[in-house]
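Presented below, as structure tokens, is a lone chain in the form predicted alone.
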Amino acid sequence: MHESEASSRTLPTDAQSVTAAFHKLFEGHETAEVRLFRAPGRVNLIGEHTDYNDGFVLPIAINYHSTIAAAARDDSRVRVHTMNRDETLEFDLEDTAKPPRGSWLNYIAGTARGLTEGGIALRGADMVLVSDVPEGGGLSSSAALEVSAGFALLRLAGVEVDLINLARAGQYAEHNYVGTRSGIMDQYIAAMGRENHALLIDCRSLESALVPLDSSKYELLICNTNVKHSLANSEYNTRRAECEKAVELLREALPHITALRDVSIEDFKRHQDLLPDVIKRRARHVVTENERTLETVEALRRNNMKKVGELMYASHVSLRDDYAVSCLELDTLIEIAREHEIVAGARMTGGGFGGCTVNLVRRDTINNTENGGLKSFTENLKREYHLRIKRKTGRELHASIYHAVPSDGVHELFNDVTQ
């Protein structure tokens, strides 16, 4: 939670805006009763589509957040206003009925239900939220919302926060309210992220290890395709089913396995002929991606960024060819990145079929605009992306670029009134 680091006498702009909106929208609360909470989005360095296979992932929490101003109520109603949509919705903690499918309220109501079904008694609350995590970009705006709202409800109820249980509650919302059978990575890093670190997560044991990120020589850039293809959610669930089928078939030769996490590269090579071609390719991605993730951790600990970059490129090829979750727009961004020596490595990140790439960029070229520096690279990437997509598809698309700073997970913000 890192409250000491989060404390500040100058509140971020988004925190000031939600506080002002709260007092405008919800009457009857004293200023001292209003508390501020925030949780970050994330970018995954490597380890894609391994989390729901009990595997390894290596995400970082980023400097984009879901921020909530909230105060407790004396009943079981939860009223939530989102500034992003200028809409107010509500639900009752004692009502098991779900909001309509597709409503953003499902992320909050589902997380609350996940907590209460775990035996936690919550209080009603009034909330105002704002998020600057890009939606549809594969940066986990939904997990940021789930974790920030769940954390707020726990704190307002005076409940000691177990961050792993909070992450599980967010995953419960995805499974049972949103309809996406996601792994736990997004909620876990939103809860447990740490400034200047990546987090190696074992998605079976839910144990994790901090991995320092040396930002003195390299920077992370996120490039958003600004496209999200409609098949993303349905194909996500299909991939999960295909992985489960691979496990079922491989058990003929490997009876001890319960997930693809249990299959070594040697095991896979020995028994891959048990699998139909499509299932084989899906399994090969997961098995090799787990290995790449662990190799990346070791490379980071040795500060071997050249190796990290090579593994990122290899991950993208596997996601594109074996797991088939990339798309023309993502591949175009990677194609452009490969043309620049400033980029040590790049890959798609997130569920796929649009969204973002993550790029490992050399910092020593940031101010060297004459010889392919950062400014030159970003301008070229935007220009080339627009031109190449237009040439290939006829569509007008423009990439967005974000500087990713490894940041803390969910925490409460303090100001002069509430300290």
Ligand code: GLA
Contents of the next structure:
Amino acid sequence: MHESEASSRTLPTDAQSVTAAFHKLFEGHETAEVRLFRAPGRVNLIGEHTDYNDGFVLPIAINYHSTIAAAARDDSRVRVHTMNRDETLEFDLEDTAKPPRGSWLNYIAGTARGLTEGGIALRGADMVLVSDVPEGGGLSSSAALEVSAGFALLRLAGVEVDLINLARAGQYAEHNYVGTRSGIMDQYIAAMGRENHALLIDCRSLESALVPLDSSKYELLICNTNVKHSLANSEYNTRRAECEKAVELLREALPHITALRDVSIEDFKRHQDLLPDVIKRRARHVVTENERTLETVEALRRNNMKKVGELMYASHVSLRDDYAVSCLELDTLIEIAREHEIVAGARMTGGGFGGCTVNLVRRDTINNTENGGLKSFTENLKREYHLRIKRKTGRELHASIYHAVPSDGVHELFNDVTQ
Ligand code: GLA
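Form predicted alone done, so how does the form predicted together with this ligand look?
Zooming out: every chain and molecule, the one shown earlier first.
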């Protein structure tokens, strides 16, 4: 997973395997016509369930990618082989019928449709893809797929790429082909992420600002609960509806608002009694999370890791108690992280109901040689997670841990114009 593509012209391993598989599977393309594209997964540092409320998010593109080898065709067919499933499927750019529900092809066919609906003329293509973004882990493996495939189709068609439009096309796929009414965060960061930076995105204006992350001061660890509760999709759409309800009810006192983004903490406190209990708690999460996200940016700019950590823990509590999207496994990982001084802050990341936590580990407390403290933390975390989940539920469950490195958004490999 850790590659050194930046420092050499040697193909990263995943790019080598998609290229080799491409030549094996698809005949009739000159070697020089085969191009390589990749888009990253993401971890969200803070700003959870705020994107579809027109609010603020602070995600980071990570060093796990969807990588694609692709070449244009002379017709409108798109043939895609995924090495993760060893399966080849295809669709036609001119055919409006959708792939069967649940098929992974929806991510790609949906993004292509999102682009063509916007008036962009695409060409058919042959593609081989492989992804090392853990699936179902809340690290946006689907956005990585949408953005890498959409980017490949745009580049192969010789179209100038508007990255925000590409992100919107990925979101179109989620809404119209996959059936999740997701916000724009995942596709936006997969398109626009930057090495060594987090990205503060204003999900209303779609403007963003890079926020430098000083990797000499912290280490980002992602811990995967390795569970995904089946509630995830339906509850996501329910939360969105609850937020819309909150806006509708608050409008009685605040007629100017169109989204929870427009409600300040003071406004909320003053008018919260207009809301029934559940809706009140959902709205309180969103209103306070927007504030925490902006405060985190300030604290990062001042290198105040302690403050960043406190805001992350507070975000987790709000997601757990008010927004009700956490679960026993996520809470257990946070409970263990809190017991370690080495962790400045931790929280669930992504939609919730399983998936991952993001942990901000302080380098000044990591033992001097070879991350001794870090190693004992990760070992302890794995051991304790297994023990506590077994004790609480009787199940055998093991956590996975990834070292996240803030990375670039979508790009073409070895094309000097874009690198
Ligand atoms: C999922 C969605 C995002 C966002 C997060 C929660 O990842 O795809 O748009 O809403 O959940 O912050």
